[in-house]
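As structure tokens, one chain now follows by itself in the form predicted alone.
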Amino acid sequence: MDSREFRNAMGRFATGVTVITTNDGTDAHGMTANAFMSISLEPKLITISIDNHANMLKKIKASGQYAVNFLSDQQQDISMNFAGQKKKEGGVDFGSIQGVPVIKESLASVVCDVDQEIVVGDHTLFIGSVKDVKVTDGNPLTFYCGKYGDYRQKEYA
């Protein structure tokens, strides 16, 4: 199989829509993502995955922190500004938990120190040890075979 069928394939696999977050010490900089994944309770424990090639590995190594904000579906425009598809009209507002940017009203944001680097094929993952977490109320942004979606709970008798 060619890569372009192993990523077609994978498409197949619906997700939520994350930006991760963190400050290289002179600004807040953001990168859209669906490679994350919660691998522990206690300790509590997530990952992420980042490109070996991506701007964002560098700021996280540099700042040794990071969030995951997952995202509404009202917040489509800031995932496509920071996956560089499209320039949000009036930039991004940033919040901030225990001094990391989070995006303002996510579902969530799970803020986290980099506790372990680890390089897997053309990626590295960072395992993050969770400090602190805000949630809110809403419908997650989904994202399903390279188009974006959205999801409505629904009441079941």
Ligand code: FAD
The other form holds:
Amino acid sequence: MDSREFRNAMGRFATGVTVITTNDGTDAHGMTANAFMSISLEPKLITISIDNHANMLKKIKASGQYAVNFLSDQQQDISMNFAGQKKKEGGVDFGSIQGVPVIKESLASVVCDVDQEIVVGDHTLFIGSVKDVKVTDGNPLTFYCGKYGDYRQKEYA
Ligand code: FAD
Ligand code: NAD
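Would you generate the structure of this protein in the form predicted in complex with flavin-adenine dinucleotide (FAD), following the form predicted alone above?
Full complex below, order starting with the chain above.
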């Protein structure tokens, strides 16, 4: 099986879109990601999966902390900015929770300390111990078959 066929299959799993944020000591850094999972309630743990060649990898290793920001359907421009697809006009205005940069007006920002770092193939999993969350109302940005979309809730009679 070639990589395109694998990605075409994986792309049929519809996801939300997040931006992972951290601080490298001087500046905030962000990266768009959909490889996110909530993994444990007690203790509260999540995971993200970062390409071993991504700049974000060394920044999280250096800071030991990160936030995962769930984007709303009003924030496709922010997703494109942090995926290196299209620069957002006017730049990005970061907030801060417990010293970790976050994306303002996200549906939720989940702030973590790195608990474990596991190299798996060409990616690294960063298991995060959750230390704070912030939640805002809105509708999610979605990603399906390589395309952004929005979410429509079906009403059942
Ligand atoms: P860079 O390429 O250095 O940064 C990414 C972009 O963010 C650049 O354009 C940069 O200018 C901008 N940026 C960074 N910090 C700031 C700042 N402070 N202010 C303004 N702009 C800034 N890759 C994964 O490894 N795992 C995933 O789960 C994953 N999921 C993805 C899901 C989707 C829907 C998409 C579109 C891409 C996904 N990617 C994922 C790919 C990843 O987003 C890109 O490869 C990304 O460019 C890699 O980021 P980087 O850390 O190497 O940083
Ligand atoms: P795509 O068709 O490349 O992605 C479809 C799905 O394939 C993704 O949702 C993901 O599940 C999987 N995938 C893609 N690249 C992967 C990788 N390097 N490692 C593990 N899984 C991967 O969609 P697209 O619109 O072409 O994506 C835009 C860019 O974002 C591409 O360069 C893609 O490689 C990258 N991306 C990377 C990941 C990742 O986990 N590293 C996830 C999504 C997208």
